[in-house]
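Just the one chain here, laid out as structure tokens, in the form predicted alone.
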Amino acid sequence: MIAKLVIRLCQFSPYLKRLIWRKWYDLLAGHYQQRDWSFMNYGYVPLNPDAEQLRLDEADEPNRYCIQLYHHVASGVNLKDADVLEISSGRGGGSYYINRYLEPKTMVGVDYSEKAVAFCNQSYCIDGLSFVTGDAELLSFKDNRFDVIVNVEASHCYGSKDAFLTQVKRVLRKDGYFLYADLHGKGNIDTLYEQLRRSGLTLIKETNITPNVLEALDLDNNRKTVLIQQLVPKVLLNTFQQFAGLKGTTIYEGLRSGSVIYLSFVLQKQQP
């Protein structure tokens, strides 16, 4: 009930939408300090039976499905020796994975939640990796600062996707790449394509990964259920279950029915 009310309120006011999501992520970062909880995405499973399994250290195996979503998105281009920015880095697991496995020159995570950024800076002390507080719709970085920008399962929380995309293009270097993945209501897909067109970024590749995400939700359902039951008070159980996309929740059923579509994109800043 609470989750459905939040969704309805967010439809009426971009400001309220931003405020609600910020308070939610502040709550998560402030009250749930477990360092082994470093991802909040729905995950990804390759469906090609011949696909090579992603090699991970044993310590990273519990987060395999979430990491595989980051790998699918971030491996859209070669990140070796690149200056990379993740917008909405959350609990930092994605930026950590990219920095450790994909060998960028620098990896910066920016997030709207000060508490989330503090959590990340306390949890990850690695050369080349840093986290700062910032607004996806009004970034403080200088123009042409990054070679690659990554954004995973976050833009649906923003008040203005146009403002966000304007900032992405501004801080990208010429010929830089924007690696982007999120879920969208089926009825909003045409609006999304128009927003991408207006951004001035060139679409290089688009992939519908809804089946891959659903498979990850199915395979990871039991682990998430146990984790939520262990960490979350009963009064918030339903809200966390909705947030996690457990079986039977609004998001899960939307993905299963096709009313919600999960897409990933590779876009590039090309200039004459």
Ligand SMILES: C[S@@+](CC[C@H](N)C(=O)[O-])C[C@H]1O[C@@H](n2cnc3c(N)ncnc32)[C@H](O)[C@@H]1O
The other form holds:
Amino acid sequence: MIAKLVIRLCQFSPYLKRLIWRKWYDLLAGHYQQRDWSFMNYGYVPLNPDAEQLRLDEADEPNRYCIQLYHHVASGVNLKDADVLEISSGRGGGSYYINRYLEPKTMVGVDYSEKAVAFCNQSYCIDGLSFVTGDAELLSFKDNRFDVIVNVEASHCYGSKDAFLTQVKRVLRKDGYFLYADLHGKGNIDTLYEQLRRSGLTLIKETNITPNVLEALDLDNNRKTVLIQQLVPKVLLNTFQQFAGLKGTTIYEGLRSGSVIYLSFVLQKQQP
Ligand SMILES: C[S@@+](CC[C@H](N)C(=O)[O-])C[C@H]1O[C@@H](n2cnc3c(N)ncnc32)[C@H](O)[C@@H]1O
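Can you give me the structure for the form predicted together with the named molecule, which would complement the form predicted alone we have just seen?
Next comes the full complex, and the chain you just saw is listed first.
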């Protein structure tokens, strides 16, 4: 019920959409300080039977599916020695993973939730990794600052994708890459392609990862169900279940029926 109302309000006004999501993520970061909750995405499972299992440290195993989504997105290009920006870094697990496993020169995570950024700066204190507050639609970094930009499961919260893509192109260096993954309503896909075309970035690769994400949602369903029951008051149970994409929720059923599609992209800034 609450989830449906939020979806309606978000469709109605970009201003309300920004406001509602910002309040939601601030509430999550302010209220839930558990260090081991470091991701907020639906996850990814490679479906190719020949795919090699991603090697992870023991401590990272509980977050395997969420990390695999980052790995799928971030391994679109070689990040070694690159200056990498993650836009909408959330609880920081993705930037932390990239920094430790993919060896960028520097890794910066930016998110508009001040509480999420404070949580990240307290949780991850390692060389080369930093988190700052900022808005995806109006970044304060100077032009041509990064070699690679990563964005995972966040652009559906933004008021304007055009504004976001303008910022991506501005802060990317020439020949830099934009690695992008999110879910979209089927009816919005043509608009998305038009927005990507308008951005001036060149499309290098596109993958429909809906089946991979669904498989992760299926495999992680029990763990998330138990976690939500332990952490969340009864009155918010349904909202959190919707947010987590548990079986039977609007997003889960949308992905299953094809009315929601999860896409990943590699784009490049070939023109200044
Ligand atoms: C679903 S979470 C994904 C977080 C992270 N990428 C992950 O996969 O764990 C969406 C994130 O987008 C952030 N966000 C939403 N709108 C934003 C904006 N306009 N600027 C920066 N961050 C934003 C939220 O604060 C939240 O952390």
